[in-house]
Amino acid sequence: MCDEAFSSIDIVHQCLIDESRTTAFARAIKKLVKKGDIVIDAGTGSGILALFAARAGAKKVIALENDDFVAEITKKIVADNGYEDIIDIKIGDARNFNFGKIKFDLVIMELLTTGMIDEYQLEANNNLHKQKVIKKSTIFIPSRVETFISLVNAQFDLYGFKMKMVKHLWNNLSENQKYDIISNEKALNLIKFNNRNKQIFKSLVSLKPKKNGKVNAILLRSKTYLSKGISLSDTETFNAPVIIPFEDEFVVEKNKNEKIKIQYEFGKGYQTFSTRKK
């Protein structure tokens, strides 16, 4: 229990002190929350986004957290700041939580990783649509996420060993420099949260190499749109670009298109993800 508690609250705290991420959400919430709104903050963590919504004038904020240890700390934080009558901390999984007959004016949901591959944003968002707890006028923060793809040659050698695995290129890591972009970048998908979306994504992407060379991975990056004029690419804890290795490397020729088959289920991690179509 101690190990689980430490790791979960540590991740929550890292997100909290990521100033670029947190202040961008704060600006969007202040801009879009209206007095009297009923708000859901799914995956509330520290409760900071719920607190922003309460401070902006929300009448009621349902702050949903799946980790009971984190939720207990968040209840204390909410009470310490005098918002316990507005913010209702609930413990549950946003992917299947039963919201009852409530209707939300605004949805805040930050369960995001690049391409929404690791976390459950899309499945949790679909649950809101399935339960019909949103209206045509419901506002979503963020409103949409766009993901881009390119071909790269990456180094997978560490400490004298071959370490072929998925790389998250968090800001300021030395790993960020250990790859060479080989092709153009192309939009892979655009997910809008005011719609219910398919859980499985499939695409055949054509990418044009900018030079001759070897390719052994793809690079994904995402851009998240919180509201009009407010967006985020990667920060210290948010949307780290991701390098995903191919099973085998291959040689490409400049300006000769390469077709890459992409298939994955949102929120289920990096199983069979991408293959070269010969």
Ligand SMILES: C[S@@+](CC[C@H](N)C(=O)[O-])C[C@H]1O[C@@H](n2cnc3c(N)ncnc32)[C@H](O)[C@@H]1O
Given for the second form:
Amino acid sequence: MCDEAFSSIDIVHQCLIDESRTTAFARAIKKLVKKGDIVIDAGTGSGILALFAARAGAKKVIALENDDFVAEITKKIVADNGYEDIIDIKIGDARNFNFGKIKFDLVIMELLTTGMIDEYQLEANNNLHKQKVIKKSTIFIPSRVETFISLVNAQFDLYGFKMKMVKHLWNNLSENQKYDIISNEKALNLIKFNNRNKQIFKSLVSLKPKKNGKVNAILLRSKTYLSKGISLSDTETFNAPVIIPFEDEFVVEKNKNEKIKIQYEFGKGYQTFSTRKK
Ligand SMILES: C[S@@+](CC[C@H](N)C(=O)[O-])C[C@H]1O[C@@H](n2cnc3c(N)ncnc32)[C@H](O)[C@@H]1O
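With the form predicted on its own already on screen, would you show the form predicted together with the named molecule?
Entire complex below, previous chain first.
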């Protein structure tokens, strides 16, 4: 039994009422689900994306959720809306769930954070490929996520203390999240879900300072592609830009390129390792 039931249902509800996020998924699902499709919605939460798929004509939707408290609520929501014959709520971890012999026409998965530094979308997606439930023709919503990096000087001082930590720059908490962008921005990685992907990401990126200044962190931003013509950058609950501090700050000169080594395991990005290569 989940002992953090209150907080997990709160996050699920916040996602649900984040209209720019949820309606973008609704449009992509309406566009891509075909009558008779077999669909997986991994990390179903409130079940809203599974409901959109059922309404769009899916024959069967496996809606997988690892939080049993959330799953019980979602079962009732599905029944209240008369979709219990189509949407099958299963409790389990999408990273190792055994789907049996089924093949999915369409995969819906919203377990996303910027750069996939936390949440387990990549591992859960790799599990689908490993279990061989994906066909050549399987469609993925989202289909890919692109992440960008720049150098910043971020404010970590709060209430008179130095509070150096990873921060998500949520729109509604933008006060006290001040930062100055020091360099240009470059693409860091592009993850496509129709493939199995490596769990560890490593790169050496060269960034050009736009001014002289001190750098103490990297800034990551992501853009998520749901379907042709429908993409999402940051919304109230989705893809907030993320600041990850360097161990030590350093001084940069305008136009003098800086090489940054970056390495992290998707889903465990709080241990992101980024250093300046001299
Ligand atoms: C960000 S919410 C999104 C909910 C819903 N997909 C939506 O778009 O509104 C992510 C949901 O996935 C569930 N979840 C997270 N990791 C999971 C995992 N490894 N396996 C199954 N469910 C997971 C969480 O409990 C939560 O309900």
